[in-house]
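The form predicted alone is given below as one chain in structure tokens.
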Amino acid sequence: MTRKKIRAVLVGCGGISGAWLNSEPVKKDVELVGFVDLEKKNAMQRAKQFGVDGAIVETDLARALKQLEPDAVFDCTTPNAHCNVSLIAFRHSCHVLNEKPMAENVTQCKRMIAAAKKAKRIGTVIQNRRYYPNIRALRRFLETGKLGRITTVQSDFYIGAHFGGFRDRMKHVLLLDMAIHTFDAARLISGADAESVYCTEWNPSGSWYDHDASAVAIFQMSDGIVYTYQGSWCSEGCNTSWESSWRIVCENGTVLWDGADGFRAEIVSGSTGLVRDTRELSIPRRVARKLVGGHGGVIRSFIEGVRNGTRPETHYEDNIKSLAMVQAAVQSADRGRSVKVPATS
């Protein structure tokens, strides 16, 4: 049988929503009702694009979503029109599906947990790197116990990037536009939330940014673990992939993980000796189907979530706790100081 698609709007018609679009679970599911941009040409692109006939190409929202009343909103905008999009939709009934990041910051995102309560719709953001499989890999052999109880997090970011364009003018450009990835990885691999953070940022010689494109920053977590970011987005050569490199230290071992398909477990076997003895561990590969497929594994878990009335990994009541670190650590920067995490609750 059948199952009858999910009827969605598509918001902000930018190149980040080829990635939605060309998704399996876009392709299989959703029908697509709606183009809505502030420059209708880029709607009407769109349309044309993705061979959509028949779909609605509007510059307002909230008229799109009044003449077409469809299940959901594909949010594609910028940072900055995040919230004001969800509370559109979320007052016309729509489930909605956002891109990175949430919203600009923890109020805002307050402001979108109540009203998604409100009208009883879900709330998600597209973390895509969560449903990497890898990484789902890594955290299952966590959960294991194997290694014990997780200490100490650490994970390497250094890549140079020559975007052009509005990124080389952005202050915070790493921690704003890219860390939010990283922070919620470390979340996901540690499975605790952020307390407190120092961070610095700094501009190296040479950076081709206007502002600072570096930064370190030490997190307190739950459950005693410290969580350190090390990033660069103007680092030139030996980069690391685009998923950071990664050391997890436990109570009788650690991994290794470069962010792609590298992975180096050790466990202690010996008893005596300055350093004890250790052997290595192989870490199984596979995971749920569910869980993987990058932008496509949580657009298939949004879709069930409309369908079934379950919350996907990515809620919005979850999704906040990743970009509080962001706030606090842009607050730390600025400061010079250690501050609080925003209390998201």
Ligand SMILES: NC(=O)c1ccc[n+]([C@@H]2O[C@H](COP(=O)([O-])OP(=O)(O)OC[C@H]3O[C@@H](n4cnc5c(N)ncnc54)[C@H](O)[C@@H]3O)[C@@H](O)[C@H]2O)c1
Given for the second form:
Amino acid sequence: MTRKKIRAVLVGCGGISGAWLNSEPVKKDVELVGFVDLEKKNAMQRAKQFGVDGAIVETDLARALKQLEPDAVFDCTTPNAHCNVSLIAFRHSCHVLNEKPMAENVTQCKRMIAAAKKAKRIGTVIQNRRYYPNIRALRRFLETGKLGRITTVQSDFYIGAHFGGFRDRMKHVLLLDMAIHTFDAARLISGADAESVYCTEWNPSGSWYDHDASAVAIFQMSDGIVYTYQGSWCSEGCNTSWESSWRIVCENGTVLWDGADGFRAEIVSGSTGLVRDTRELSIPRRVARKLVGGHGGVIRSFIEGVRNGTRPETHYEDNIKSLAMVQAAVQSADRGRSVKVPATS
Ligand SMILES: NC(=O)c1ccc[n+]([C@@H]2O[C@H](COP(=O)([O-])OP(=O)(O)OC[C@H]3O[C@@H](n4cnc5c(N)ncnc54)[C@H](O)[C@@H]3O)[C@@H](O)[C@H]2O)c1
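For comparison with the form predicted alone, kindly provide the form predicted together with the ligand.
Following is the full complex, with the preceding chain placed first.
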């Protein structure tokens, strides 16, 4: 049976929108009826590449939604616009899928949640790095409890990234634009939420960013877990993967993950000696199809949500908890002391 396609308007027709529009679920299940961008030429280019016949090009989202009455808005604007885009979209009874980060702060996120509830529509965030097979394999392995309870999580992110564009001028660029992925991954891997954080941010000498592009943060998570983050977008050489390099310490053993295909897991096997004997464990890699696909994976679960009323994993009320980690880290760095992670409900 062929199912009716979702009619969507894309707002923000820059770099990342290509990853959305080339994804399999968009090609299969979505009709792109409108393209909106403050820069009309960007909207025109995407309309030419991906639009249905008669797709409209606009610089004003509300005008486009009034004319088209679509089912959904795809938001690929810059972070400072996400909240406003969502509020406009919900006022026009659309479901919304935003690029990460959900918004600039928790207050904006709460306004988006309230607007989604009022409109009885789904609000979801592209947290695409959750939808990679290896992080799912890692989480599933930890959930088996073979190594006992998780006590400590550590991630290192070091990539010398020369983007140009809005990031070069953005405040808290690493924390807001990238660490949101890593913090969200820490929540997925640990199954815990953050309670407080101490963070230091700085802009290393030789930086090509206007503001702080390096940070170190120590989070106290629920279940007594401590999560430490170290990262930089301004470090040349010996790059980590974009997923970061991880160490997860449990009561009876440890897992290392390089963020790509490299796993190493050891469980204690001895019961005597200064350092106990260990043996290696392998991590099964098979993962359910619905949990993978990067951007396509999130978009697929969003489309299912629009059609069946199910809740995508990265819905606003979950994703705000990752954004709250970012906000608290920024506040801690600004104040030079530990701060509580703000309440999200
Ligand atoms: N999930 C990922 O892996 C990933 C990767 C890259 C970027 N992103 C996110 O995607 C978003 C966009 O990033 P990008 O790299 O495509 O940026 P970009 O600068 O290439 O594109 C952004 C576009 O949005 C338009 N825009 C900005 N404000 C607008 C508004 N109010 N109304 C209409 N159009 C508006 C700009 O004119 C521009 O064309 C950001 O939130 C970024 O963090 C996510």
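Everything numeric here is computed off the predicted structure, so don't read it as measured data. Numbering follows the first chain given and starts at 1. Definition used throughout: the rigid core is the maximal C-alpha set that superposes within 1.5 Å between two forms.
Engineer: If the two forms are fitted on the core, does residue 211 show a Cα displacement reaching 2 angstroms between these two forms?
Structural biologist: Indeed, residue 211 is displaced by 2 Å or more.
Engineer: Note yes or no: does the Cα of residue 281 move by 2 Å or more between these two forms after the core is superposed?
Structural biologist: Stays below the 2 Å threshold, so no.
Engineer: Any CA movement of 2 Å or more for residue 309 between these two forms, core superposed?
Structural biologist: Moves: no, less than 2 Å.
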